[in-house]
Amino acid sequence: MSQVPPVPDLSDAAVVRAIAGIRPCRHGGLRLETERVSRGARTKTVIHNYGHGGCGVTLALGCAQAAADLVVREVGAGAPVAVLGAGVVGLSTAVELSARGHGVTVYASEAGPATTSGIAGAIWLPTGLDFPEPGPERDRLNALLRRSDELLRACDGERWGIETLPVYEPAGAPFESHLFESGAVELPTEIAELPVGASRGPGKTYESLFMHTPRFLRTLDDLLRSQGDPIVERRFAGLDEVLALEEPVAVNCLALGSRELFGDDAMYPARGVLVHLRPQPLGYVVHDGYRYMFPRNDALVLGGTFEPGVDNPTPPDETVREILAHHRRFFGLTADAGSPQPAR
């Protein structure tokens, strides 16, 4: 007989912190290409890969690679690089090139934890990102979306802090196809009865990496740290800056930053509120859209909204009051001691 998953315990007194994530989403979805930036005499080649909206974990590996290929192919191999930002990326990015034997120096404000990459839990899944047009762009994405799956299974899990948890999503939780067209998660199966929730009403459920983030990036960063490779701080005030650096290549991971440095508009905010609980070992998550249930190893994470242009990172406290009672209504709960509420 199957065990019974746990009921969390969403009480007040659980509650830790409410917080705001900013996003860096990107219309047109992410840029991993290219550049050759120019003022005056100064040229630099300038590596983009940003854009990751909702998804950075899920993809950081895999572009990672595929940035570390693009400066191989400019500047060959060993030639010295500076990444530009040390969110999960920037962080990624780095610790790729440092294996490949470039000398690698991070430029940031700020790194992991303290990044916004560091605020949530990372479900597998591709989500607050623009997907291409059918066509050579989507497969390259979906090749993308594989590659970082594979990355993340090769990875030792209790060090990196990742493991397969099962998803169970509500009937009624909106489904977009695209999201698991690449492969790498099986398409949700739908249920007669949830296992979770106070109606065990019908739903649907599927399999998919989650990475404890504060974990994932602490972990990059030793590797760099342990290669020898600086993090930086510094925040760019302007283009002549990054062009004045001594590497010959910059790898641009700032997401936000790079619509006031390199002149993106294409990019902008999305905020995400989140209330962190304390820790319950759970062992599954429930997703409904931008409503979900996140079990990191240090806080149980409810999200959530998606609020694009917002770049507030206060959160409401209304906002904060609903994601509490969404989250309670779903498990029977009330506020005073996460207790199940009686029968109507």
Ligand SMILES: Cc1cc2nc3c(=O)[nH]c(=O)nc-3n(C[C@H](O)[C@H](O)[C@H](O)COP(=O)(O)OP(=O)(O)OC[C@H]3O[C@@H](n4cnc5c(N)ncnc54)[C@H](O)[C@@H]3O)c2cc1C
The other form holds:
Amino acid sequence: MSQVPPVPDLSDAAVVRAIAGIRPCRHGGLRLETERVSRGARTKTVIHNYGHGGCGVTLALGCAQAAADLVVREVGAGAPVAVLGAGVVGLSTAVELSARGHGVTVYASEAGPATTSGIAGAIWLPTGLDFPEPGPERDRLNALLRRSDELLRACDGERWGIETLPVYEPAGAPFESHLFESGAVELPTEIAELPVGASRGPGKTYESLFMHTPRFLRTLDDLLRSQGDPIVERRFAGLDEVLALEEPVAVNCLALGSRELFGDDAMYPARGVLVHLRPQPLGYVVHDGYRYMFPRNDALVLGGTFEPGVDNPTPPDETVREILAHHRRFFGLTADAGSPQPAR
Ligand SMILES: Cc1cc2nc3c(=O)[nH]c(=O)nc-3n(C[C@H](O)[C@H](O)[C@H](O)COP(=O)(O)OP(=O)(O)OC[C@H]3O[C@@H](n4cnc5c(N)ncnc54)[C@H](O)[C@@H]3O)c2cc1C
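Right, the form predicted alone is done; let's see the coordinates for the form predicted in complex with the named molecule.
Everything in the complex follows now, all chains and molecules, and the chain you saw is the first one.
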């Protein structure tokens, strides 16, 4: 007999904190290409790898390989490389370059858990990302998604904090077919009765990878340090400072920082408010657009919002209350304290 999935403790006593992260979104989708950047007498080859929106953890490993391929094409194997940014995209790129024998120096104002990447859940799904129109660019994105999925599945799950979890979506959850078009995740199956939630109504289910980002980022950091590649704490105030770096090639993984430093006006922030509760190993994900519940190792994460144009990192009290009330309603708990509804 299959086990009944546990009901989470969503009481006030279980609430640890509310936080907000700012997704690095880009009109037209992510940017993964080479640019020769010049100012005055200074020139540098820059490989851009940014604009991953709401799915940077999903895409990081595949994009890291693609960016490393561009580096090799530009400067050959083994040349020293500067990686700008130490979120999941920068660290993944640095680890990939290091594994290919390049001397890598990572420059970033913040690293690993202190970045937006440390806030992500993270479920494997290409959400919060502009998909190009059908054609070669779209095919390339889907190939990157498949490659990222393969690379994540090849990792030691225990070491990297990666597992496969069932995802439950209640009826009425938004369905976006392009999220599944790469084929890396199977299309959701309709079920007559969700095994979670108070209503036990109809819904959908599928399986997806889930990355416990704190452990994932720690493993990237460990790998880099074990190979002797430094992470230098540094904030770039302008492009001149990037061009003055001694490495002949730089990989730009500065996410939203690309707007100011590289003048990319297609970049825009999209705030995501989350509520963290004490960790609870539920073994499943509830997904209803941005109203999701992720059982991260360090916290039960309740989402959330997707607020384009908002970059204020303070979570509004009203939004936090609304997120808690939404999830409590779903599980049939009282809206204020999250205790079981009294029987009528
Ligand atoms: C609430 C929320 C939930 C999410 N959930 C998921 C999910 O379930 N699945 C998923 O795949 N993704 C998820 N994401 C998206 C994911 O977090 C991002 O796509 C990802 O973190 C982007 O990684 P990055 O390395 O490009 O950027 P960041 O993590 O933002 O790193 C940028 C780096 O650039 C550095 N930097 C920027 N400007 C400068 C400068 N001027 N000088 C020096 N350094 C600079 C920063 O210090 C940092 O090191 C979520 C995001 C949020 C906010």
